[in-house]
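Okay, so here's just one chain, in structure tokens, the form predicted alone.
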Amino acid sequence: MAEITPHTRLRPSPYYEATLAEGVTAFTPYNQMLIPMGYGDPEAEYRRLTEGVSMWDVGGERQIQLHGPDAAELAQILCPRDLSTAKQGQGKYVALCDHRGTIINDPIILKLDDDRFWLSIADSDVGMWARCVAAERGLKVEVTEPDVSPLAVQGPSAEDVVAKIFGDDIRDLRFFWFRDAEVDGIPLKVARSGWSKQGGFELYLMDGARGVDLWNIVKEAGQPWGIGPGYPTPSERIENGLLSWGGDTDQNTNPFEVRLGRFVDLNVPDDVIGIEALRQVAAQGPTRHQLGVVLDGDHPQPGHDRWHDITADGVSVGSMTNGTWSYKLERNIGFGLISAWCQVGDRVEVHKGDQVVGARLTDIPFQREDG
């Protein structure tokens, strides 16, 4: 492959030479940041995964703060979900959408105090959106992006190794709710979430020059349980369900159609960026759904690309939106976008290129069929 050029608009995060040194093997840039894509050993790095506990640099996941006195007017405004009722220290997962309906982002909006938020965000610039959000409707809030990096610890045995570093009451941390914490001096914030379904923790490094040792402490603090370097696995998050704004979304996809309708509050006000048009989807119905694809065969194909089309008797009815090989199933499987009349257990076939692949629909998340 050709090299990636470094460029002062191509950032490393405070965990880049931590990475390098666990012997990282691939980068792609995500916020204008580089984050690691795999150490070597895709089977391993998911079995860690699965059944033990993985740290990863997630400095890529950015933060965008709303600080004001209008920046809970701001917040919700950005957000199709009701945040009327948020508290401080509760995040909240949310599809940020434009007027079309159409979702721009899903992140996880962190409340921090009644004035100051964070858009924990996919890839995309949130922050010239709310920016520019604020400044058309006169809102008095103040849009940055602060230094902060996640660091996350995921996996069955995520809890203990967090436990270790932080005492046990961390145990007692509901879902997507956080709390601040200090360790060597080391400022941060502790939140229950993460990009995986194995359960876990991501930590918001306060202070970028301390990526490196915060990093170690985790390191040597997993000793006990096996702890290696990883990322979000294609594997484990297509099994499981999770959404990959940009990658299974395209510039129509609405909320709806992706399974996130249930993160969509229909009575939030009216000057709710795109809650009309979703309103309105949601009364028709939407024209595409999103099903899982599993591929006919018992052999790894290469990849984690789009598959381009799918058609059903010759018809097109959509996209595969990803395609990996699952550990879990022996099979190869990813997710369609496709036609609302396609349904689970269709026949359709999936084309890449020359190749044709006969598949199977199916519900996300994937279970495994035995017999």
Ligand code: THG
Given for the second form:
Amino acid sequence: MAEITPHTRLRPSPYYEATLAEGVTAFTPYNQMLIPMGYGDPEAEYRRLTEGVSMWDVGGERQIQLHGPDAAELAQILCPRDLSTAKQGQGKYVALCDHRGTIINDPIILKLDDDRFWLSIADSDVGMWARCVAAERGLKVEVTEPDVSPLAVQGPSAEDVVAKIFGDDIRDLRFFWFRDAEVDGIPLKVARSGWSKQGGFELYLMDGARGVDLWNIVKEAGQPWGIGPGYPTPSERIENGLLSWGGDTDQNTNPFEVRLGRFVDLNVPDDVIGIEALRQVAAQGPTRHQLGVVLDGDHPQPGHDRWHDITADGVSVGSMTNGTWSYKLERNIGFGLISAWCQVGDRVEVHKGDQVVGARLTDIPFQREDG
Ligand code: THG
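After the form predicted alone, can we look at the form predicted in complex with the ligand?
Up next: the whole complex, starting with the chain shown before.
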């Protein structure tokens, strides 16, 4: 593949120099930043994540801050999930939708205070959206992008590493909750969250000048557990069913099609953007759904990371949105976004250019037996 040329539009994260020193071999653009996507040994990086502990520069997961007397109102208008019960220090996963009920981002919303929220965003311009909605609805709220950059510590040993840095109290932190912390004069928030199902934490660095310092503190603390650099890992996240907004969604995807219905509350107020459309989809049932795809063949095949057509008995039924070699199943697997009448167990064909690969539909998350 050709190089991606550096440009002043592509901002480095505060951890950029540290990731170069670790020997990063690949980046992907995300919110006009660069997120590392490899350090040269994908299998070792997968094993570190699933059996030990891995640290990731996810500074591209930007925070959009809503601050002011109407911040809570704006947060609820943007999010078709009931936020009225959210507590200070709690995060919630949200399918942000437009007026058609189409997902336009899937952030974690963090409630810092009654008048201050962060939307920890996926790869689309939620700042622009939030500023527009706030102005159109005449709300008293300031929408900014503060100097905050998450560093993820993920894997079964992540808790031991984070407890060594911040003290054993951090072990009491509940899933998706966060608290203020400090190490070596570096201000941050520590959350129990992260884009893997291996357990772990995210350190929301609040001083961009201290990124390399924080990286080195975590690296040093993690030595006894064999910590090493990693990244949001396609194999692990697809095996376990985590959605990549924009990768697994298109211009018409609603939450019910991609297993996010459980994060939608249909009884939120009528002025929540998209809720009317979502009530209709919920009543009628979605026309597409997301199922697992297990491809025939037991050797890694490249080129799954794009939308491939899926047919059933020659009839077009949808697409495989992302695929990868699964170390757990020892098969090539992917997500299918396909007609609702396709069911688990069905045989289908995946079209990769001129190549046609047979496949079977499964539940998500994938089970080892599915291989
Ligand atoms: N961490 C932070 N910001 C982020 C991400 C993150 N912004 C972009 C992207 N990731 C947002 N998307 C997701 C998708 C899934 C989850 C978190 C963020 C996730 N989901 C669990 C699940 O679906 O099983 C749990 C959800 C729940 O039960 O509430 O963790 O990773 N800071």
